[in-house]
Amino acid sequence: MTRVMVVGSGAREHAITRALCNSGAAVSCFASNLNPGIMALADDLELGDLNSPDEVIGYAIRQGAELAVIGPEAPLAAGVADALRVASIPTVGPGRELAQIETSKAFARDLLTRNGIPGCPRYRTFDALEGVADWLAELGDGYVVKYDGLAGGKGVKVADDHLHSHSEALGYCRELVTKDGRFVVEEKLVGEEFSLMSLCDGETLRHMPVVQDHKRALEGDRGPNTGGMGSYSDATHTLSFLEDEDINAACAINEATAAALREECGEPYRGFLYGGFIATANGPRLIEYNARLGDPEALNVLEILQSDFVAICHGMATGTLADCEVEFRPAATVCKYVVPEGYGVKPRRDCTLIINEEQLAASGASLFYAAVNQSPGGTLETTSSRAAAVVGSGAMLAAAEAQCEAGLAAVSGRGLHVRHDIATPQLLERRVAHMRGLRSGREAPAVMAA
């Protein structure tokens, strides 16, 4: 029995932790909250800084861990994989150089730009404000302004969403300098977003099912960007809206940046490569990179993983991806998160979360928790972000989404929100005329846009 690692305490990690079980692993976990749902799968939970290599590794050490499984972003920039390596525990994680892709926009979109890769907007990169007028003057009402590195998911601004003229353009840009920030500027995209993942020891990629997360907080894709309400991916492995050319794209892009960064870094890219596409009028692009799983992503796609996890993940890390089977059953998932009323603007902190085990365990959804903590007397106290997730699955994306709701009837608790809108028959069909409306050259309203 392999003794694996697991970085994380999310929804992310506990749907890891999982599949990893499923495959007869023994997890310890090293966590940032007491997530139930991890706690009564894993020998062993303890709490620390996620981003503290030395801890890191102290608590790895003190387990015996075979191997590593990274979830969040934030310990790859602080170059806890690196450091795993070093202590010769084999990781599923890039290192800090590589994590780059994630960590700075400006790196990812130089890296695929010397490299010739497709699926870039035009952007420039600033660290001043000198030529920032007149590179908003030359994109017009169409820009997207980026922090370049990690912000937890809120330094990001999209014309339109969340600047309404060049003026404010200048004022977030103002603002980023003043805090010694760089920032690319980027052409606004518009189409049908959606996330593949793919499997990579730096020399062999395994591409997952896509996905299409929904990052918008209300119903009919109207609120504040989120960290993801939910997502759904469909029995074929493909979604409505895109071709079988805007995933072979897809596919390549991934492939040719996996082969550009062991290029470029000298060492290779041994974890999860999430490249972030829009489909468009003219192919899929580039929204971003991440350096692992996604969240709610992974969820989907764990959910109908049929292959050896443990052994997927002892591929990535030693470089043998290629040895390994890696299939997904033919069905459909739907995933929606239970978070906070307010979640993606001013959260409630004050909700508790109570399950009906008997219930959940009746409509066969699988539940995961993201970030609540279970408190001594067992009460489950949630924090300001997602409190937990419903997936449900089947043959077809109906009885997916009917799962999901089933599931979803025994959650209960106050001051609590979902979007129940996610993989439903109307918002489907938005997003298939949407696309059918942008590649006919015909004026559409942007459904989704970065």
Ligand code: AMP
Contents of the next structure:
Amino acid sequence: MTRVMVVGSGAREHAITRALCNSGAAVSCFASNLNPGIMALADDLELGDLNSPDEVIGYAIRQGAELAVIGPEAPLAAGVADALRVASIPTVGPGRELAQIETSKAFARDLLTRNGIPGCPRYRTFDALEGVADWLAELGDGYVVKYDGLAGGKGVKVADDHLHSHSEALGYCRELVTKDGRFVVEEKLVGEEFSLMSLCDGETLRHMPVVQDHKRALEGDRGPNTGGMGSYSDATHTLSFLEDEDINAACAINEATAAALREECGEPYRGFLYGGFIATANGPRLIEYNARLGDPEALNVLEILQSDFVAICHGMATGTLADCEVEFRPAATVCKYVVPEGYGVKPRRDCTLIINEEQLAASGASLFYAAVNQSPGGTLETTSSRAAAVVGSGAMLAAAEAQCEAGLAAVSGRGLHVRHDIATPQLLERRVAHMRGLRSGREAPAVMAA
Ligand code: AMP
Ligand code: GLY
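Could you present the same protein in the form predicted in complex with ligand AMP, rather than the form predicted on its own shown above?
Starting with the chain above, the whole complex follows.
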């Protein structure tokens, strides 16, 4: 039995832990919260500083870990994967330099541009206000301002949605300069977003089914951006608003990016490479890269993974992914997050979360705990972040959505919010109509992609 250390303790890591245990692993979890779902599955869970290479290695050695899987991005940015490899522990997760593909938006854009990889919007990088007004004037009404570093999905402000004039945009840029921050100002892309996550061992890539996340906090895609409110994937492993060429082009971009990273950083990228794409009238464009599995997207794809996840992780960590079988069931999945009211702006702090286990089991849905703590008395304490995710699956999206809702009915409490519109027929049809309109030119994109 392989002893695997999981670093991180959100819903994504709960799903990773379940997939590893289903493949026969024994799991030890180095955690930032007392996740009851992971505690029920893992042999051990210890709280510590996930971003301290010394603490993580100390735990890995004490637990006799033979393989490590790093969930979130912050430990990657802190060099935890590099340190684990130095300690001879095969690790799923890129080293610090490679992880810049996520930790610096300018690095990601420049890497693609230098290597002639398609998919970037027009962009420029700044660390002062000089030249920003001219660049905004060139971009016109369609612009996006992005803090260069990690900001938990909250450093991006988009024209119309969050910024309503060039002077507002300049105000945000000034804020970023004062924060001592580099930032990117780029063309706003118009289309439908999708996530393509690829398993990568530095040489071989295996692509997972595409997923659509919902970043906006409120129904109808309104409200602030969040870490992700829910997501779905289809039994076909494509999405109804995409054409096959969109997926093929996105796969080619991930492949070229992994090769460019290896070439430029001089080491193989061993981990998950998550491309956040937007399908436009002119093909897919890259919004951002992440150096890890998406949360919630991981919950969709791991739900339907048929192959041995321990073997896949071992393959990624040791450069032998080409020898692994990677198959996904042809089932649709729908995930909806339960979050504190106000999540994304000013989350409530006094929420309660109660799970009716019998009702949940009867629904057939899976529940993954996120940023909650199990108190000694057994009650669940929420934090200011996402609390739990419910995943339904089925032969068709409608069945998966119904199962997800039946699972959510088993969750009660105070001060909680769910985007029930995710994967409903109305929202799915809106996505398809939006894309159809863009493709036919009836609804001209505000800004033509390069
Ligand atoms: P990011 O943190 O880069 O994923 O950005 C957060 C969200 O901002 C994305 O999911 C998009 O909805 C939006 N966004 C980022 N860049 C662009 C862009 N160039 N055009 C349109 N929307 C964008
Ligand atoms: N689903 C968005 C993220 O994982 O960053």
